[in-house]
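Taking the form predicted alone, here's one chain by itself in structure tokens.
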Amino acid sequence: MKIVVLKFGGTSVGSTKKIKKVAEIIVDYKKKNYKVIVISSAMSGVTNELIKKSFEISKNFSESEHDVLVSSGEQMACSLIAGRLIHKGHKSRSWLSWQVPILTVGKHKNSRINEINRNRIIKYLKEGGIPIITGFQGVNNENRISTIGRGGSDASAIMFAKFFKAEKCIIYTDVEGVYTTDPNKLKKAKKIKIISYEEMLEMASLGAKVMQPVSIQDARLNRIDIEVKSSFIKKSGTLITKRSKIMNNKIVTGISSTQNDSKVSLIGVKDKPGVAASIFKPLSKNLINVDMVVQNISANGKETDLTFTIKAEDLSKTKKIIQENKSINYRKLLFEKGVSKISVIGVGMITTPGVTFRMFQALANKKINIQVISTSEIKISVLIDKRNTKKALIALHNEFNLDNKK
């Protein structure tokens, strides 16, 4: 049975015209002999309004209800497309979780697919049926919907791909594919045809937000191919696959910016074992993501200055915790918020000297200063002033050839 798992996210289906539209793509998909399965996202606008209702009720709004509340959007959108699809002669029906059922494991608002069962599925395809299925969701061991957190519709088509042993899975969204770099801040951005899922985890982490992190890791787990393409324009995508597949001459596939970083320095620390983890135990206690870290050494081995950067909204909270903490001295305390980190990422970094002296280099020649470093094997990072941003991702898009059509 060849099988191909379509996902439309909330921007695909934000109106009753764009289902329409939506439509057409899974009818062309059945015209090619595929067996289409259907995941959709809620309307776009719909999660986050439903949510605002649940805060209007209480602040402290029951988990499990917010997951039966937020999970209603899915499939509103569901029975959307396939009222469209029946209109249109084909047989179709919309599926919810605890129909398939779709089995998870975890904690409401931030569950994981562990199982689904795939017979009345399979036995649906066989009599030629298209299945809409929500996405995001799905039944825990209490009988209970659960939700799958940020990105979870996309980590419901993987799943699916997985289970079904689909030939394809496509994400269809509001953009063409991946691009080198934000195209909303450097027009010069080209769409990549093919990426790893090692460099597209480390994009999406650091702020690309054609899909979220913990979907991609999924991918990457089960070696679902992943395709990224448009639901609004006819044209090839991004394919997200294992390394093995690609074939690239480009030492650097992306560039990535944030505009949402703080830095916070203590100056003077006593060095002396545990006192990093004295620091940034309360943070993580009050799950503060620290990012990038540099620790300096005095010449007398007896002070360190320590640096890290966290999100800007965590930045009065990080303030409190660390005066509050009695368990650490130091001279100075200081915070700063209008920095952005910048990264390269790409595969090629890890046979390929140079690549740090040149970024260094791109970014000297434009009189941009160099706050913090951090690097790993496919990816090179630096805080710089804030300000900067535009110019230093023009230097780096330039230095690394990316301006080039791919």
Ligand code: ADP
The other form holds:
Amino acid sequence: MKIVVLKFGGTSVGSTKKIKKVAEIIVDYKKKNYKVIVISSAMSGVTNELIKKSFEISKNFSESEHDVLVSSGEQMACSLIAGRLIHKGHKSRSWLSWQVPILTVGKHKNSRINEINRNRIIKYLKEGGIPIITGFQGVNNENRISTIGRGGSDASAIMFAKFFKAEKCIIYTDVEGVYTTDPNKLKKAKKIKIISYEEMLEMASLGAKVMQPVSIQDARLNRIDIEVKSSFIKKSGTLITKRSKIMNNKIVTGISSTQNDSKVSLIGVKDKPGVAASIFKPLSKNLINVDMVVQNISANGKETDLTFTIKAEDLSKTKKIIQENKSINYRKLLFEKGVSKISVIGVGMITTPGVTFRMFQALANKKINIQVISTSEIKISVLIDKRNTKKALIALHNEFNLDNKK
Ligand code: ADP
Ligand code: ASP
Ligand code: MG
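Got the form predicted alone; could you also share the form predicted together with this ligand?
Below: every chain and molecule of the assembly, starting with the one above.
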């Protein structure tokens, strides 16, 4: 069976007009004799609206009810797509995750899909039907609806491609593919024709919203090629695939940025073994993700300064945890919301020395101060003043020759 998985993001199904367009794309694949499995997200803005409502009900809204609530956005989009296909004379129906079923493991709001029952969908495909399946969700072993993290429909599509051994897995979105940096932030951004899982994973984790990081991990693990393309413009997109398929002479493939980071500094911390652990242990217990960390060498051997970054939404919780932590001594506690993390990413930097220097020099030339640095084999991240984000993006995009067409 020649199967294609087509995933449509919130922006692609954002209005009934757009849904009519989506139905045409689906029919095109059907005409090419594919068995088409469609995964849809909620209409854009709907998930956010639902989350807002839950907060109006309670600041501590039940996590299991949160999942029931937010998963409903996908139900609406799927029935509208199926309805349009039926209107056009095709056999189609919506499938909610429990009807498939799609099975999940893990905590509410952040589960993972670990199995998809194939039988009913295969039977339906054989009957000539086009299943329109709710992304972003499944049912857990207690038969409760569970969602798989924001942007999770991408991961739903990858798992369908895996379990149904799809020939193609295509992520339709509102941009033409994966760009060297967010094309909505920098006009000069260029579409990347082909990118490795590793680079895409770093770009996504470091702020490129176009693909959800978990979906890239799953695709890499299962060796599933992903095409990312536009729902609105008929043009070739980006192929996300294994590194060995790529001939690339660029040192840096892309640049990501985030604007929702906050910086926490503890000044004059008593320097003794175990101090960092006693700061970070209660944070990790409370599921606060600590990202970049720097600790100064203590000049007098007694005191040191420690700085780290967290998501802005975790700031008030972090403040409380540190202030209530009786096992640490420090002179001053500083918090800063106005920071942004810029990262350059590329497998080319493994074999090319001097990338760090070029990055720092390009920022220095624009008088942009670097506050914190972190690196891995294929990425360098720096923390800067949020107001300099655009300036830094422009400078680095130019420095690493991303302004030029490949
Ligand atoms: P969907 O609704 O299809 O899931 P998303 O909003 O999740 O779409 O992702 C698409 C958006 O990702 C684009 O509109 C773009 O602004 C943003 N984006 C961020 N970084 C990149 C990048 N490097 N390449 C392409 N798009 C990016
Ligand atoms: N609708 C969900 C969200 O907004 C899932 C998705 O978009 O993939 O996060
Ligand atoms: Mg998305």
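Positions refer to the first chain, counted from 1. Rigid core: the largest C-alpha set superposing within 1.5 Å between the two forms. Note that the structure is predicted; figures quoted are calculated from it, not measured.
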Review point. Is the C-alpha displacement of R358 equal to or greater than 2 Å between the two forms once the rigid core has been superposed?
Key: yes
Exercise for review: Spell out whether the Cα of E336 moves at least 2 Å between the two forms when the two forms are superposed on their rigid core.
Suggested key: yes
Practice item. Align on the rigid core first; then say whether the Cα of L50 has moved by at least 2 Å between the two forms. Key: no
